[in-house]
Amino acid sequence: MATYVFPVTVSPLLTVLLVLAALAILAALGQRSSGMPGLPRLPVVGSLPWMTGTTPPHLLFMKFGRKYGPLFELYLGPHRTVVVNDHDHAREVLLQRGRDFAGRPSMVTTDLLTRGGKDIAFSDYSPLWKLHRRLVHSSFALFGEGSSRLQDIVLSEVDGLCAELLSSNGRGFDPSLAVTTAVTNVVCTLVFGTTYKHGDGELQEVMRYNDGIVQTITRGGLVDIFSWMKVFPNESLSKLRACIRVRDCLLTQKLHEHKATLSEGDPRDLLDALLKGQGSPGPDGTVITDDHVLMTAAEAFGAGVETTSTTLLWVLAYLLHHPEVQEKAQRELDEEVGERAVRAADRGRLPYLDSIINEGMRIRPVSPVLIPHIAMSDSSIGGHAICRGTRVLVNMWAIHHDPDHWDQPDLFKPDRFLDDQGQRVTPSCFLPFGAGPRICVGESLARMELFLFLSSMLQRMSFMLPGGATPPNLQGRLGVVLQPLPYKVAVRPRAGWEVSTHVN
């Protein structure tokens, strides 16, 4: 799931707050009527001073985590936040008191890609929400594990990006827009049924208004505090309005055609399938409206396409820092699965491709601090009270990068993943999805999608730096998710695979 953060950074009009909040100062430096360690903070502008810079979020976070503890406190403004840096914090908040912390904040930028929370993943704990989530999740079940309809529409998307990347005849290029075409049109076809041919005007829309999104919305950072902010004018607020426009014309023209030719029988798309299950009301009579579904339906982008491509980006990257790693992942899909195309049932004999994946996903999460949680009722984490509306966020950078519970854990190593005999090890600390009533609910369908890419480019092609190129940074940049700076790649076709020998 997409993360959503905080960036800070100093405007005039937060200048003239902190000249206000200076005549308070010596007043309410440092105090804190909780007991949990933290930021010192000011009226009006809570802990704001002491979050300035540029250094991202999650890294912040793990610097105050030296000083304060595991979990701290600090305020976005007049909001209440509670910081978990640590697995054991992150458990009880997500899972042991899982209930007490699902809620979401209501906050300006995710009002407004959510037509005020109508989706899964920014929508408030509710009667309805559970409603809704219960229909996207047999609605997913439907392309999932155990389903060939998912596997067919990636496999059918492998093809056009495997010649795409081998038509660059081993000369450099980013592989970025390739890889998140192929993406795109997977959700495509997963949601409204469309299959786009590489280059089509629907697609490119698609791929603008989506990444206009993503461009934009992680700027509202002060208006998603100060919201009476959104009275004045805001360039990145009108940009984002106007691809929410754009993409909702687009998905509501869909959602009509489905509508006007919907039938009985097993559903074509996403769309159907929630079509077909909207009009079933929850135990207190709410009921799943046509903007629940087209909420849905833009959510699959927003999530499936930004954290799926970036995800397989990363790894790519990581493959060329490590080519010992291709080459193992290589000689294991020779074994296992030969020459025959990659099928999802493959699987459970490719474990150290799939340690692959999941090293990729902790080493380098898509989504370093999770979207936050809310307080739904008085309750505690670690024997701190926590006040109903207090914000909770989840770093789970530091989670992933904690060298208690991981060795080495800067380093990639997709070993971690597998024991002495070679097979698969979960830790408990490794929470790339979250957990709980708020676990993203398109896992299966993400970890399918990136185990049928990756073991299907890497049992057609090799990766390699072009002759003079440096390595990647591995260092990234944080905006919706966390993305890999631009790099370059070499590929060369795998014997047998000069020409596509591919058999669905």
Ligand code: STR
Second form
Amino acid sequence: MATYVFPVTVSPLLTVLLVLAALAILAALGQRSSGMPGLPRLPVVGSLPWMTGTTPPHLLFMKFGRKYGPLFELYLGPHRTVVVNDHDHAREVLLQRGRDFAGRPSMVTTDLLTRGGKDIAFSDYSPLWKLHRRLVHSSFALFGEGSSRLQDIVLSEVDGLCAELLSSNGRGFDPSLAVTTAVTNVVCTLVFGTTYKHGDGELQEVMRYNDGIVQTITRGGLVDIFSWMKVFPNESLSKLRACIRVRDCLLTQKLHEHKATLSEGDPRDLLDALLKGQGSPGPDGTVITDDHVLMTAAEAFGAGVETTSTTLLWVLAYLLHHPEVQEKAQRELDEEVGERAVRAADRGRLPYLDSIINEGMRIRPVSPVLIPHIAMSDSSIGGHAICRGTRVLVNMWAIHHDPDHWDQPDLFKPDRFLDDQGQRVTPSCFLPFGAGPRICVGESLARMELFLFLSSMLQRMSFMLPGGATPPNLQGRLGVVLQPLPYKVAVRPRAGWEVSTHVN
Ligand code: STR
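Can you swap the form predicted on its own for the form predicted together with the ligand?
Starting with the chain above, the whole complex follows.
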């Protein structure tokens, strides 16, 4: 077929004018074609020019929500993105039409991190993903509720942590390193069966690469919106690649060791459980490869460390603001547990302690805007048509701070999770782990770990503001999770527990 060349030559100036006019028309057309309120939009950059500044997304979206309502749209570059700021629409997206919205967008940074989506959190919805998720779920179940494995691991780590905290002898110090080290060690034991001494070189290497990933994973910034930008040099991406290399080297070695020593009988740790469950192919003949096992271990690791240590640090920060809450929890512990070590089975008896953890996760959710969802088929939210491929951001921060559902949402009040008899209540708009097909697979492990760490710490010691220090800033800093800014505490052993300074 002959190529037909349009026989008109247009002057460069006219071309520029035509292009500008076309852009203006496109911009006008781009507005509200769906009838959903939302931010203005320009070609190529979308709504990004209206989203500059230093306000983190969860607060920015809440501000836009006041102008556009609880459900609105914006364009991240070319990507149509719907933001959900309220509980009713969130339930639609996560639960009622959970399947429609269970997809994940592909992003440059997370594709690097997960070898193109061989993980659970970031990989797109597929039969293989479902099979993989089921395997991870059943492997986690071997260590959580109904087994004493996690309890034993945490309790042996708590001794070391308490000893370290108490060694400060009443001086003020930043608790984050000690807490993160303890949590990292629990996760190392759970995932690949290695328990390190505090200060061990390999443990430090693990903490270093993890920190590097945390710092760079969200800093890819524009590259996750305009993927073609990955061809340009990008310092953050190079650092991310370097950390991933160190991670993969360590985990591959653990994987080989596990394969070589795998035996009949109970799995020793998560890697064993995954390897043992790897065999059976999925419905369409797909299989869970070694890469999947490796990526799962890496992710269980990253998710387990960042979320748990951050939640603990938030709770401690709030306890410094509310000594009366700490005292009430300690009274409950004294009455219900006394001097023996706290066990997982005590959870039922300690509703107030649980309510503190819940209130911490409500007021400062580690994931204030959940990992982006994507519509896998044409669907709808709140009666608005949503076409396949639309990204959906659920603003859990806005839901957890909605004054229509929470009395004085900005105040730390654990009692809101208890009724007048002191029994647990769980408001339906409390969703710190998300909901639906993408709900956090580690929820029950996380809850148990948080419970065991916090109860053991509060049983043994009191956290106070160091003399003259101002209470922690509660504003938070958004990285891959929402973290408290560094702060200092002083600790004092509680009566009968002075001895724990001598443990280890
Ligand atoms: C932290 C750093 C790391 O080494 C690996 C991961 C992968 C899983 C991520 C985790 C991260 C940060 C917290 C996440 C978690 C999956 C679920 C969790 C994003 C980047 C939350 O949704 C809070």
